[in-house]
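Single chain ahead, written as structure tokens, the form predicted alone.
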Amino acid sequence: MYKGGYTGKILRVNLTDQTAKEEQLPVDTARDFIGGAGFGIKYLYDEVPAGTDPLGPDNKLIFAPGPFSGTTIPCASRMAVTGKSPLTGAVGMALTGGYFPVELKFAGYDALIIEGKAKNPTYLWIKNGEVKFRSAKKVWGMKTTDTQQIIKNELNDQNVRIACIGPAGENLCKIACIINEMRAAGRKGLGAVMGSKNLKAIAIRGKGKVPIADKEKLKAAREGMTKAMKESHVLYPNFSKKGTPMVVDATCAMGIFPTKNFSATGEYAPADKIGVDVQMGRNVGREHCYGCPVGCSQLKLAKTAPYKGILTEGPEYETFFSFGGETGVDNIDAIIAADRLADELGLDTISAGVTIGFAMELYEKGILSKEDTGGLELNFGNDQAMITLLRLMAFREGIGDLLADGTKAAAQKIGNGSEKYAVHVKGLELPAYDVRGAKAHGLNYATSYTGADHNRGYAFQEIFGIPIPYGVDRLAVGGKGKLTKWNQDVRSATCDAPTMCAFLLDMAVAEIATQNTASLMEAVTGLKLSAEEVQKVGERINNLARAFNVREGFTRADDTLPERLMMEPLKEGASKGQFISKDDLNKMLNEYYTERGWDLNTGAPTRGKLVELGLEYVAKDIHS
């Protein structure tokens, strides 16, 4: 039984009925999945069945913390949103931190599943274990940072959490992301799942505590973790002042910071004018997520015209690609504004950038037209037409409609062979990093239960040289499918269910991370698990989320790259002449499949390994 980090229940909401009730988190729950994306995933496949609609009232969003957060732990006011992804067909799960993961235990929930849909707009009220279903009218329609602050003035209390939807998300556009304070959960379309059910906002309180099974475990625990996190030679000397946009320059020097919908990698490197020596002329200050010592969320303010003033939680480094590199747009008050402004409609930066920059290139090869982007030029580097689609897209206007829903269904409506420059992987565009130059990162692109994610499975071995468990050479083929698995196992286990910023995995306790874990959980909830114990549960949750794609009818067939990445390779740069190609994708595949004991054939997890990891239901489901 677990004695702490839990609150121990479930707060399940009914829009459609607009009932709420609490349900106990059970013990097997909690040991075998964690928290966080663990709960999510196992939410997921438990209660939404194959081929439901993803924006129809019965998909289901489930926001959870995990027992980590709210407690002493830094770093650890995280949160997992999950439901089925209206952009992929696929599992879509995102995390956020700031205030509202923490809120939620406050609150007194381990997790918070929303089902049904709203008849009107509406939000919901949580206040110590108090649901309340109030109309959203006033704030339909509007952006995200005025709903918030409306909605605070409404309840009278300025220290409430909130999450909510702008314009993008109201209007099912489906790279729509969900927004607390100017934190986002970011990617697969989740906007547009709480948009389709009527739901603008999550609105919380709480004023409990999160109980501890064992502070003296806890605070030899923690000294541990922080003494990796002080001894990290990147974590406080550079990237708590700089944050995540310092990689621009690293990536630059590697050849792999794409630009102009990956066509010029290394071609075109733009760190000279948006790299860190220039941002940091325009950082103002910096943010803290609840209980976080290290505050890399940069302040920036643009400084010229059309854009001076503008202020911006950000840009994160993906951002600088996807409004910069990959749209060919080097001028970084543009960057800001465009950042801001996405935040405010609600719309995920990474695949809102790239379905420009993929529009971009389509006007540029004549496939668009003047008539076709109502008299737009979206020429690479055009940052005002930049502005202006950002604003179409969530409203759904002119050509915004069109690329309103990302680069796989837009290329599917234009035809004319603009297919072979939708940079996706299975509907969701690909982040900031040409994995062309850095192999176990492409496998991991192609191989996420989510589609093109850096985060499920981050090689960061191979961006920056940390040699754990071993090092690797970034451009070899061979034993890439042994690292991904590792990669994504762990970075589940240890930051995606706990919940902990996965930067720490990055930056400082990689050599730790899975014993770490356990120490913690341990001195939180009272939960005997040994390293190998915390690595299994990511293994667990990876099958399982893997076993709702091949349920959705995802194969082998769909862990691939886009052409462009296995067909052209780079030209100029540190990384000129790689590609992947296919043989070269098939080569790790089927490492991988071999290395997870998946069939390698279909890639769905075998019978054999379901069993194994107490996922006998599972094994009923999709080997009947």
Contents of the next structure:
Number of protein chains: 2
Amino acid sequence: MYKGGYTGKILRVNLTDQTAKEEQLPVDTARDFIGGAGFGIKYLYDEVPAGTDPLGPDNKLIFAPGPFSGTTIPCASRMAVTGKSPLTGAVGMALTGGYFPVELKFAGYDALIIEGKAKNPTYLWIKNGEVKFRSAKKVWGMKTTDTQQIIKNELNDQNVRIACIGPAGENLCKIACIINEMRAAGRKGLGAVMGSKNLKAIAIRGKGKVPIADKEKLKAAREGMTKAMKESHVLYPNFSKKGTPMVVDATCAMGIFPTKNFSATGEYAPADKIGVDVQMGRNVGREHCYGCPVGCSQLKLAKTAPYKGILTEGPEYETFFSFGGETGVDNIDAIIAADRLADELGLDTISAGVTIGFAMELYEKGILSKEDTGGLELNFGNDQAMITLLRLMAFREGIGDLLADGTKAAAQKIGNGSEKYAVHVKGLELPAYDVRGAKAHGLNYATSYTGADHNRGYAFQEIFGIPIPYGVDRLAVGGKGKLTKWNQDVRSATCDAPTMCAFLLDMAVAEIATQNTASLMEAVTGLKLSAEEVQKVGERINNLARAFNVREGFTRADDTLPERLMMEPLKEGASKGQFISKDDLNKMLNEYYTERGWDLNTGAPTRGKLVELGLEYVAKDIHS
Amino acid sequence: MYKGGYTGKILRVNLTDQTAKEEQLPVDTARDFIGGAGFGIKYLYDEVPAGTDPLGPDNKLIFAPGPFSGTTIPCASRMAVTGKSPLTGAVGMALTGGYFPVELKFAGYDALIIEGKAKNPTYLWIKNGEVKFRSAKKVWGMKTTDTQQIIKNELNDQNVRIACIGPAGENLCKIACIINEMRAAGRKGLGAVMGSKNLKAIAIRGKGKVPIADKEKLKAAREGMTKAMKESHVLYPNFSKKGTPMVVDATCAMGIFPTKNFSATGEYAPADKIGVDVQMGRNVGREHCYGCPVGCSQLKLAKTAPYKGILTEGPEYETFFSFGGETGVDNIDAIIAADRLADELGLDTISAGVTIGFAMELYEKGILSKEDTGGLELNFGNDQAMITLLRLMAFREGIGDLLADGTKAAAQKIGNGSEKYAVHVKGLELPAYDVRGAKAHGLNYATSYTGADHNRGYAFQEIFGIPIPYGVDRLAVGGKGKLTKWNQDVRSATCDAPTMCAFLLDMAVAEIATQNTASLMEAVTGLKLSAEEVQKVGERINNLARAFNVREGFTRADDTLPERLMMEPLKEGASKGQFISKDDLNKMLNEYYTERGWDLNTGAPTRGKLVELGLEYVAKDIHS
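For comparison with the form predicted alone, please write out the form predicted in complex with another copy of the chain.
Complete assembly follows, chain above in first position.
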């Protein structure tokens, strides 16, 4: 049945009673959901009922690499982590790369499902099918790099790969992430879910091999990919050398690099301070995920006091926004330091930075006083206050406690009109695109099953003019519903489920889209899917995730954007005058729902659509 | 010839012409010097002529583990690093533990001799006899933990062990250390020697086994050691649980825990703030060197803002002094943070702390102004200023540049009467014993071949009443010459040369003294030495090292103590009124030289003593 690609096994670990058992991976699940986010959402929907407390023992965390992870296919060492998000109450799914994902496969598993709650701080030690529950008392309270090193030392095995939380996850900050090596499953507060389970870390070591269904076909598919990657104008010439942060210059030029909590885009053009030329002066080398020939992750070393000597892997483009433009900080070394500190504390850099920018605006508007901040002068641009605030948030000290759960929760507590400055969708803070000047990005933020998440349906067409269907007018409203559906489905089908690096797709290596995924699936797993069927997997994932959210009570009313983006036109720059009016949003939503076959009133998948996707069993949950 | 223990090979690496060659370890060297510091000093004396610039290409660095390193003998994973010290101009020798030392043996070498100077930042990659010179451009400027991780990633081998320098070594700070894992070859500025050679790191991986001459005898010897260790009242009951910093309480009680740059011992009793009870509240676990069942190295995690969440391995007792008592800082979390930061920057914690304490006293006395410090309020007890100063020193910024070479160099530059506050011997800052109340400690500081170095002849008898010859009156002057010679020779013979952990000796596991070393030598290496011959090795090492210093121009006049300790009696506490007068020092020196067979006028080993020790060839260098 499982000719290749899959190990055929799911490991289910219950922390409450400290049991672990292996289950067969059902072939239907493999075919219908491919892996990664597909598996995560399938298990989440089936096993975490409506109303579950995201920070209670009944929430689950599903760690799932893809069928190609651990094979010789490049750029497949990725893994989806899925659970109900404490930040949004919706599906929480975040991907990470590095080495941990393939180690999970080598240890024998297509997915690891974590259930229950340990009585005391615990870490899992999974070695070739053996599972041990070990005390994490020693590493509780430690930062993420130290945690990994001390566990390796304790296990007397430097080859162990570890995913862990920092103090932020322990302290149930709803913007806490999960770190493996120096990489993050960053968003939606999944680190807090680990923390709520008293699970500090998962240590894995495996020596197994991932079986291959057809080695000849794999070789051909791999050669095709490698050739296409070599020919890409983006991957080696740009990504290897500069990585994602080079996008700062592009979005600044388009007037959509958000600054000062989305209040000032266009007035403030920091490309000369934190753009690619300055970035290159901090680059010292790069890191690769397992099996990746590109190595887009740039190592940066801070050069000036008081940050000199601080290294970080990144910051990625998003973090140049969140600790840069968003907070008005244009000191690149402070951004490097904040990136490293957030990773060490286990805070999602996007949500943390946006929350700090939000607090800065409240401070400047007088809604937060110096007394509220414990003496911190939280003006835009105060880099040292930003650094201090990160620590306060992770440890829930002083004003940090108020901000540790992100902008939505903070605004609810602060009141006093602060909600209008809280820049989030469904509780998830906005990423690094001022969508007033990139409408499909805006629609994707409004409709993504995880909240304002650039990664669930990134509209490359608006920013880079690629990929198929080729470039569109970023300021236009018409056609964005169809485009967004395509982007979301293809992203899910070719990246999130097979856990292939999104940069392959992003960078117009056309072969990596649905046909390529189909070819790889056949070569690696022996499962024959057409390109259309692959795309259907993406649609299935988006519908099942949507159904999860509907079951939790989300409706069309939640598919919205922050008030500021719908009311305040951009004041300057190349997108001057742009905003997404409620009318425009409604137009786009109508088109989007229609394309999706979703109910225009409720935003729920229709029974017909569910049946079409083989999700009949879901209909009874969301259609009474 | 090399039945066991030794690999029989020395690796000689020349950075100037990027060559590496293997040499036979001469059996005479093995027999006469055992290993470790013995080998280091032998090669240093023979190959680094008088007047060599310590930071020039002609200085050498010798990394030498011992014959037992990498065997099943516990507590032998140590290594001596030897070179001419840029801080003192005398022999520079420092030991470290952890895993790097045994890896060097596994890679095939009894010693690694580094010569010359690389043109560009370089690291060595030594794998089972293969040596590669690799660019260190990527890691230049990085802190020590990051350096190690990034090199492991670059070599795609997490099992590599790495010794490296931090920014302090790169910037030729004369108090820079060498770090492997989280351990330091700390003192005498050997990190600056690495930096002067453009050598950022040495990465080692080996799969060889250390040969054993007589497995049965080894088994018996090991069992004897293990039994004695188990019976020790100190090792497991105390060292495993508390580590070295428990000594804070003992020395505070004796009134010899130095505080505020040795100005206030007795007035200020910080045991209640940083003593063992408080320390235990920060302990989260411990680390072991390779093959060590004790694990004395306590991991401590800071608990309070702004240091919360900072982990360190240590701080050891000495560092509780240097960043604690010496600077008047009694915030344990600041001491933890400073310890970690110093390790990351590659600064010796003792010299760095004492230099900061020195600067604080100058600031309080008005010799350094706020203008001089760049606005830092360098009062005793200012923990944040201490942390800032560490960074400034490592990067040679502002006042840090002035202090980066230790107290002696700083006092020379500052002038204005500052020399009387510079607490050093031969340029090496004093460790954590106010020797006014522990006279043999004082004599050892005055006479050690490395300067004020507690580790070259620690008088346990004065502090703990152990080992053989048993406890003595710490305040007495008579008999301290003989005792110091015994301590220095036995320490060299049973710890520094075989590279056995000094805590075995210290803690009265009597078998670890000369007879035990002799038994282990026979079992492991096949070389038969009597206990007396082992002790002679210690004497030989001390004489050869002394000869090196004499050749460099050191005389009896350099065997002295800081003026303060000879002029200012202790003001309060259990050692109130005590000081070491010049007369007392001279009495002790006379006894010491007489015991040593050294010239009472010059302090040089006599020709007769050199002949007796088989060092005839040395006589021609120091006796014209």
